[in-house]
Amino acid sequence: MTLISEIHEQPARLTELLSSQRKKVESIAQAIRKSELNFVFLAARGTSDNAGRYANYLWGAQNHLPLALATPSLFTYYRQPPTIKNALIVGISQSGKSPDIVSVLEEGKKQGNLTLAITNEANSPLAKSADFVLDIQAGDEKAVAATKTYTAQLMAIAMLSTALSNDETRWNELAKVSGWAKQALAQEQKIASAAQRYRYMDQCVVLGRGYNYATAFEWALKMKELSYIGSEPYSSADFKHGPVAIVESGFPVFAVSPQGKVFDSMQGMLKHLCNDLRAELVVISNSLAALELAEVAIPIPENVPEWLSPIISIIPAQLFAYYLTVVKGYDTEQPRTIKKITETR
């Protein structure tokens, strides 16, 4: 099994997760509703942290649940955890083995809160520390760079949101995700060809906003992990507050800008970058207006709703990072200096 094969597994894994775990998710949602929570307290690292960024927007917008990101060092090195009351403590981890994430759930439970593990390892330390376990069932992921576990985490987060809202229309939209993912994968040869243009790129910025703030971070992370590029993610709003000064003619800017509530804001930034600063734009979008501004335009299906767009938009970003790594001559399966499982304290 290789990184590219794991990228291609994603439609099937998403279908399986939806069909096999819906009842489990609905039972978890029922328990959450009974507990009368005030907020969610979430702990994660790396790619899983980017899944947490998606949860921050989705559970806030769709379920009216404020979300606070944990600072695990307070639970381990400082041993001075905050007081947490009436919260759902969520740990997201592909392996479920990182001691600092486990420590957050253990302390949360000790303080009398409900705990949930979202993991690919149902028998991991994280799973054993939680009241509820949501197994993302992505299968064995051999490549160091996470791909199918990330989209499965996003799917699990979206399923829980839908179960909490008890909205059948949104379940029907979730049923279409696998098909949209297949359409995104159909862009592979175009993306492989486009990656050649960036063979000598050593720095760039990646922009997203709203739900796809998470996608910007994950795309940038994949390029750092695999291609060793200094890729910095920003909200388009934050980028305007100073960092835009680094852009000059030809500077590469990658953007995720699907249709939705933040599209007009993103479009204004992309027009400024293209027309005024003459940046080199690579854009993932389902809007022709956004794609027309790009040197490299990567379309996703037009009918993907904004709340589900991060699951789809990251797939062409994964392909881009993979093929950029290939053209640079680096190892796609074993990046230098990093391991598949990282255990931090």
Second form
There are 2 protein chains.
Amino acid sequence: MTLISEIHEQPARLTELLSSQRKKVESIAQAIRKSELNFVFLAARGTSDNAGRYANYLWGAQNHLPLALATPSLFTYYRQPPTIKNALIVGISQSGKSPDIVSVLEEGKKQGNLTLAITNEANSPLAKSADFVLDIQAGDEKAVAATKTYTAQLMAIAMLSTALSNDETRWNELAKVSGWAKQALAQEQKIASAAQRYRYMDQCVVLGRGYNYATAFEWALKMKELSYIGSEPYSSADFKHGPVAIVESGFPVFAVSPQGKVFDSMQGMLKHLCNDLRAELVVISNSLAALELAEVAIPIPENVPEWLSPIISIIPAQLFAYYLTVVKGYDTEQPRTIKKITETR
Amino acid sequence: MTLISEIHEQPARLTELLSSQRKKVESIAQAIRKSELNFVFLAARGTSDNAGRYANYLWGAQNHLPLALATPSLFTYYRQPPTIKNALIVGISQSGKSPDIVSVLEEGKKQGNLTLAITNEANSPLAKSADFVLDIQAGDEKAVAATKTYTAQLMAIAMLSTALSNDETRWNELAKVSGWAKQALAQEQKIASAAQRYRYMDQCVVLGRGYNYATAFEWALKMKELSYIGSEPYSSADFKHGPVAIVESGFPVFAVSPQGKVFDSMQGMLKHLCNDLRAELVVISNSLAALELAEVAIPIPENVPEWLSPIISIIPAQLFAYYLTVVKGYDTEQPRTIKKITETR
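Now that we've seen the form predicted on its own, could you pull up the form predicted together with a further copy of the same chain?
Next comes the full complex, and the chain you just saw is listed first.
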């Protein structure tokens, strides 16, 4: 039962990461501040790409950095990489081994940009190709489905944002993450029992916006790779531009909607889904108004600030995907077809 | 039957767009070339966002421009837009009316960047907020599902790329697009009959890579909004990083895989899906090797160059979505829930 124990390891790993890497992160931030930076160019795949989505919003909102997600095939198959000037090139990868992600960093460096690897393997090819390495210190992750490396990547991204803005209030909030994560884990029994209801669900959508756009993607990915459910993630705005048509009475919609600036936008969509379209909602939130709309309501701690809510809200989502997999009778440790380390070009 | 007639209008609209807008596109390209450009910052939703995905690859490969997809909520709900310097801000919208897309252009202009609207409504709020307007000249689109405005957006993007690189060979290839589009439409009867087989399909995945990553997204969106199918698009590389686990024997996989630089990557995945996982394939391609793997093989003209293949390969995909909707007995003109003009913030 490696997966469930890795999920439970998260509060301790987050504490350790914060205390052991703060100095390193601050020195990286100092080097970044000294450079003439116009934007961030980020390469990642799978779970790490979802961490990249968090960086897109957090570094945008808190550090005013525009972020471009790399299209690795331009670097590999097409061999026509874009001309990148005044950028920070970031590669995120648990294993640090996917050749396409390494290609992006190598090309970015060759063109004279600063490069940063965020990885769990400080001796990996990705780490070796980078000017700076942010070691996420998650410890060996044995389950194929990534959990503790994902929250550690988010934490590393949040630490770098905080170091860049040099904001002591935000460092204090980061110190509370581990405690909130522990509280989120306390929902385990409730989630295990709620998962029963979805034994025969074979598709759903997952909604999240702003900072939690990343959480929607990661929850959907966990349900896909563990429970083999066709679960597609959307922002509530993109969902409105067409895909909402698939919702009929009883269609399952999962939503991550904590209190914060995009709450009203999400709540408008959830009310429409619940009241007009009669969708069935599973909601992770710290707002009573959102939880009240749900068939299955999964609360997270009241006082989690929006910018850190993705690190907390993914934890009950991981538990949900785990117990749904158990309920469906699938292998939680080794999903069919996929491997722990995926190498793509 | 507006939708099917709008699908059939495409060859004529593409010819008209090329001849009537070339001068305008060349003057826009000249202004862009004069500016100090580090990257493109692009805002769009729904079908227009899929056109943006084509721009991401085409402008990257042919014009060496990195492209960042905007996260509009940073401009609207969060009111913390990134600091954008030396960028071309592009908004793509059929109606030019979605307030979030207009917000991104207004803020980008305020920060001193060049702005470009690609729209079918030259008097829309989006057009009015931009320095340059590329009118896609698709004529009034009445069906809710966008078809002719999508291919016109792709054509406009391809024309701008060609004008930026000032390449007469590519202008000559653009002149052939309309003829290839006409050939693609000739598959109509075959597609209408093949759609029968998918009467009871309720989910699938759609794969495409590189230039045709956009086509995978747009085909999936048409099947969602018209036929209410849970159809999720992926690049073959992202699919390998986890989601491939959902494929079991007989699972329907749609693929867009014309000849070109990413063909080998796609073909490796399609062979794995067909031979190892026993998935059922529906393939759009001009490669015999790809078509041979398919249960339903949809050929496109042999000599379409890869960079223009998205404009051609989406046409049989539109026909497939249309006839699948007919087969399922749904309304092709007015899908449930959604409207022609979607305004999001």
